[in-house]
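Just the one chain here, laid out as structure tokens, in the form predicted on its own.
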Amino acid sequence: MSERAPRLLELADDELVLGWHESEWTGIAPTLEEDVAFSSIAQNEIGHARAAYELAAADLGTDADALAFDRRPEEYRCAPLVELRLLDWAHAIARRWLYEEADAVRIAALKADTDPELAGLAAKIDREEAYHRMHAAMWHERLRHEPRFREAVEELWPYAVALLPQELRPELAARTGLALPSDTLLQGKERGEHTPQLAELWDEMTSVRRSAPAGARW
């Protein structure tokens, strides 16, 4: 595997899985505006996933569809934060805010990479993610004093920290104003450890591809 492929797969898998989960709010979000917003954000995330898969696929001698759908669940490199199926609005918005804060740190690091293709991809994604961050920040400002939202942030914060490598975690803490969690709280939440929800999502997400492996496209 090329040196940059693991980083691209981490980004792509995070964006694909999160985009899939956020698409589940289509038709059931609490307002019409949020129904449209979550649908648009989900589409963008999956588009970012495809772009990262295509760059990784060029290194790995395969294609984006195969990377997205032909691997087994345990082969995905996504973080547990994006795998969680969150069925209440407080947790969904808490994850939206925490993910965007963590992703902003990650994208900034990728933009500074010496690999021009990787840095260029990150810059393109960053331009679109700016709107995602605005949306998340708006909801954070609206809900940050609500007990249910604060409890959701506290619960999901270790997952958000674990999305990033160790050297980037202090920057995330500075952005959010939250204290880094203990190693004990990070157990079971680090990248490379998967939740049961991923296997469930994978079964749904790849069902068409597995039923017609020669012809299904996304």
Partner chain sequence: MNGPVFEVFRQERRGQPFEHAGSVTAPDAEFAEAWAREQYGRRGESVALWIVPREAIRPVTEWADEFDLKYRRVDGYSIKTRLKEARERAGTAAS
Second form
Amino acid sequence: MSERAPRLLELADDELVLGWHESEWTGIAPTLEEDVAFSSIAQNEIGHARAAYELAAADLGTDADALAFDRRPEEYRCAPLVELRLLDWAHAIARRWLYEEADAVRIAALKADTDPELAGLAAKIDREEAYHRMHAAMWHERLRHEPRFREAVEELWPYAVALLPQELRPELAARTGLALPSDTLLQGKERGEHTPQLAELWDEMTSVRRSAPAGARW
Amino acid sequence: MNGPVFEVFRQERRGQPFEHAGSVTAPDAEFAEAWAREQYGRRGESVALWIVPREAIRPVTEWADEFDLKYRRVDGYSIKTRLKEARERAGTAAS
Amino acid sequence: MPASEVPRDEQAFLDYVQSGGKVEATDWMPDEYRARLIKFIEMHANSELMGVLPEREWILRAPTLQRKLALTAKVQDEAGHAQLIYRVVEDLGKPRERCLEDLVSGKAKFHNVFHYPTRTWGDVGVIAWLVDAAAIISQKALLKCSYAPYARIMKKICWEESFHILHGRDVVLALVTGTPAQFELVQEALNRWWGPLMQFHGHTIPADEDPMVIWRIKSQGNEEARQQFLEGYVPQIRELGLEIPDPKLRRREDGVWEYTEPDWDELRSVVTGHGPKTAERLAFRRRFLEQERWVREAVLAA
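Please show me the structure of the same protein in the form predicted together with the partner chain, now that we have looked at it in the form predicted on its own.
Every component of the complex follows; first up is the chain already shown.
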């Protein structure tokens, strides 16, 4: 495996699994206007995943769809934050906000990478994420005094921290104004560990693709 | 002329969408209407006007379309090759 | 407000719309016209909203990244259409919350095709291709609707539907050129959807007796729409080697399509809330409508 492939897969798997979960909100968000907005964000995340998979696939001699669908659940490198299936708006929008905050820190670091392709991809993603951050901030501003939303942020905060490598975590804490959680709170939430929801999602997302043998066309 | 700017949208025929036509400056909405009527309707070229304070308009000009959006559009699909193949398989291809 | 040329008299108004006159949201209109508009447009909006659900189930199962994006975008468009259309209903005087309440309580109707299950990925292709094709025929005719705000949004809707049809046809083409089992998936879906598709445009009512045509809300009779669907799509279906499950289906020499009388009892039963998936889908809508009410309240409390 090339040196950058694991990093690309971390990014791509995060965006894919998050986008996949969030796409489930299409048609059932709190307002129809938000349906359209939230769905576009989910589509963008999947678009980012595809771009990162394509770059990784060129190194690994495969293609983006194979990376997205044809690995075993334990081979995915996504963080537990994105694996949770959150079908209530307080949690869904709290994760959206926390993810964008964490992703901003990660993307900033990737933009400064010495690998020009990686830095270029990060810059491209960042231009779209700027709009996602605006959307997340708008919701955060609207709901930050709502008990349901605050509880959801509190619950998901350790997951968001665990999405980033150690060295980037203080920056996330500074951005959000939240205190870094203790190691105990991070247990089971670190990248490399998986929640049961990932296997459930994988089962569903690959079910059509697995239903037909080689020679099938989609 | 000083005073706030009012953007003027005009409708040429009933049932048509309103289109931006220009703007007037006026001390208030009443003056804006009086002057816009003359400027954009004195030849009977409009059936209706919408007069909107410029500060009420929120422009959006930046789009973060960094990645492929063609999957949402008709020009993102090319079915020619597959259609030909399907017709051949079905024996319905024009010989 | 400048004087409107819309006559404030029921008979004169009728003459006005029948001679091609257009009506705006702020114009005077007879109560019957307003009531018919609300009922018709609300059902259209409900259908877009309920139309989200059959395909939404497959968003999580789309088999490639491209299909995932396209299907999500298609379902997103349906939600967007619901927003556009409910907005028109709101301007006519019925608030969205009330439309949604009437929908989930079973009081309001939605189109027959959205009461059926989506069993396989084959359904996803057949729905996007043929259900949307049937829908676009009705919607194109609405471009001429006497109520101008409705006619105007139909432009955007038709433009988006044309992408849906192509996406659906592309899904179908991939399957029919795939494995024999994949071809069968499409044939089996078509067998199930043909009946509902033939019922989709409704009973044959002579245009001059249809109040919707009289008020120029619709400009096309039901049978005319069905004929247009058959003329446009039967050849496209057959050239793929698919069989249409109607032994009587044939095109007469005068160009008129003959077909087995659609099952109107089934249509009546389905649209009055007794379809195979009606209760489940309404319950699902109700769940999210109630679950997220606090969000709407929080957002609207400026």
